[in-house]
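Taking the form predicted on its own, here's one chain by itself in structure tokens.
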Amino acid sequence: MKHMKYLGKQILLELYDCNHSKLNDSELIAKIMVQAAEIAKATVVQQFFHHFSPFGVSGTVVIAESHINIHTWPEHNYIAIDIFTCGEELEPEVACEFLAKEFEATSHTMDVHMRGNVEEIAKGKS
């Protein structure tokens, strides 16, 4: 089998019975984002959080390699974060394992999606 090649990497990552005091943190929160975009050797581009009232927060790190999102239910104690990666060079599943650990999961899973199948895009170029 021919080995295809994609333009990014997007990994969907859920993290379950989080520390509840950490979701509601916009501050905390951004600073562990940034530091999973630099774990994962990304370049921080710029970020932007949002504190949603009575609680939740959601927020962006662009990246020069793509983004990634984070959305809170501290209600529920649940986080889901999407990282989507360009390049060959970065490792978004390190920031996954280090982003459950400091928001204290007691589980997770990380979905992972290859996206722009090259060779799909060539055929619509033809």
Given for the second form:
2 protein chains.
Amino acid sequence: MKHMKYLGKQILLELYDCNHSKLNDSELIAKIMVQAAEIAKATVVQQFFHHFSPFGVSGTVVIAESHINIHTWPEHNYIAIDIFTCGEELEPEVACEFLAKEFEATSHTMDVHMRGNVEEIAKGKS
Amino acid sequence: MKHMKYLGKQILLELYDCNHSKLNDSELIAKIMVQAAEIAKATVVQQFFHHFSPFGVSGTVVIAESHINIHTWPEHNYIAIDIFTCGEELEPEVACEFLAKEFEATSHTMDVHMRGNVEEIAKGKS
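Moving from the form predicted on its own, what structure would you give for the form predicted together with another copy of the chain?
Every chain and every other molecule in the complex is listed next, the one we just looked at coming first.
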């Protein structure tokens, strides 16, 4: 049996050389992000997207298990995403692969970080 | 002269053993988060907070330079924050120290990650 040592997991996803036409379309981005949340088996609570002038989109999908964030740089065909999830049932890595495919990234990297060290939390309770 | 190699910086901030009474108060949390954005010298665009039942708060402050996120776990007196900024003028580390102090964390850790590798972006343009 795996011992749970952290409360959550945050994946930093870099998407390079994406399909330019998708990076400034906030409606399409919102749709893809909600789909990604569903693919990760997350429960969508609320969503929130902001279109910057002259270009670029920032957005957050609040999920019951934390969040999924996006920032697009159309001028660089680059997207920064992070997915923060809690619980063993979620599949954020699958969502990352979906996002890379949907935005047609030529290359991408995933960086996984564990959040909320349970041993450190226990110290405060002792 | 420092050569800019990345578009942005994301700091993952862990706050342990915080003041319990503050972790379920979404109004107070929103106020502290906006103050943190201002201390980081960021431009606040929008804010968005969600209070979970029975407890816990998730929130995002969208800034012109990306975002600041928070998730609180009142049952563990633990808070996960991340601050994503672009530009050399911003001071997210100062905001992190402010947040640790405001939430009265007994211990905290900051993990800095650079986002958007400029060399990788250039490959897509060649």
